[in-house]
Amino acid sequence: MDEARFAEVDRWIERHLLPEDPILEAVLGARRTAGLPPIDVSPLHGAFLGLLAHLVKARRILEIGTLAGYSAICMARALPEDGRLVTIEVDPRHAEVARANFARADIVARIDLRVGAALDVLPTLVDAHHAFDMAFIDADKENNAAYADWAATLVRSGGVVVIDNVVRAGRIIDPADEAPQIAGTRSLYAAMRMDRRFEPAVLQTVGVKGWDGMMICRRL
């Protein structure tokens, strides 16, 4: 497996394929400068997540795990002008890069930051009238499991549901592996397979995040 090589076709297909974008670049540096970790998504699987919510439609974006704002910026451009992102962050300073961020994409409008353990954040988010035509969920993966029952709860019938790092350079099928988060990706996939709600799918993915994958799910 040559990691190297996955980060430049990455980049290489970065330059061929997606317009030049200073303010991305500016969120990114952001980040760094702050001292946050590098863990957003890649620029291919930001553009990946914008086509998505265009391909549903998307006016109701939910975002689990905000860090500094790349992925909620690439999601909420495809909204329309009355449309709303809500991204929960447990941590109040990754939340206070985010915001400045948000502000220099000049985004504001379209994004309902709440600051909070997700778990207590999204029984306030249940509105029949107001369902999520798609979430995406990229936070504490022992919590998986949780985070996508509450998708269930707050997407519509058609939307879609995405969730990351579910591969973890194939740590997932080594039994000897019970870190937290391994335990809570398999947990996850456990989950899906008895959840008459979702249609899922994963992708195995290659780049300059390494070797992981996403989670695709239909909601029924």
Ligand code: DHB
Contents of the next structure:
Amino acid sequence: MDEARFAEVDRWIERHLLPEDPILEAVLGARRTAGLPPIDVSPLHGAFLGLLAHLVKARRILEIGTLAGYSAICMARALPEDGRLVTIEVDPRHAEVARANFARADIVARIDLRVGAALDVLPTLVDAHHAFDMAFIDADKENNAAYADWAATLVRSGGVVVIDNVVRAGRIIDPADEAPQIAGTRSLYAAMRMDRRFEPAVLQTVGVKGWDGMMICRRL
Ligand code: SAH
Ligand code: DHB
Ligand code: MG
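For comparison with the form predicted on its own, kindly provide the form predicted in complex with the ligand.
Complete assembly follows, chain above in first position.
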């Protein structure tokens, strides 16, 4: 495997394709200073999420797993002025860093940060049945099948649901690997295969976050 090379190429593409972004740099800086784990989406994946939000003309976006707000900012920037992104974070320390980052990105008004375990918060959003145009699932992988089920309820027909980290360096096919996160990811595949509400696809990825992948589903 050529992990270092993949990461170098990712950085090269970033430098040669993306505009400089002092705000996102500061967001990552604040995440680092606060000692939060470096598990935000990569800059190129952030650009991809923003692109998807534009493609589905998103006015309402749901995110599960905020961390320091990096992916939330990438998506919220694609919203119109009166659009809303609801993002759910269980760790109050992470939420605090994210809140400061939303202010830093001057995007506070478009973001509704809910602090709590996603499975407790999601039922409070049912008034918004089918009101979301997009969902990004990137929290505890153990609950991914349950989160996808919630996304089916909350995302409108024609909307898009993206689930991060569905390859995990190939660990999903190793029968000896019984880590709960990996088992949760396998359950997600099993659930998606049976689920008539989604048209799913997976893209494997390499780059600064190693070898992983994203599941991208259209809500039918
Ligand atoms: N989407 C972020 C990264 C999220 S990291 C980005 O790309 O910038 C995963 C986050 O999910 C962590 O902050 C973790 O605290 C949070 N999380 C873990 N379990 C959760 C749960 N049950 N409910 C809500 N958030 C959870
Ligand atoms: C981990 C979590 C993520 O969401 C990610 O994108 C990468 C790594 C982790 O928990 O290790
Ligand atoms: Mg992730």
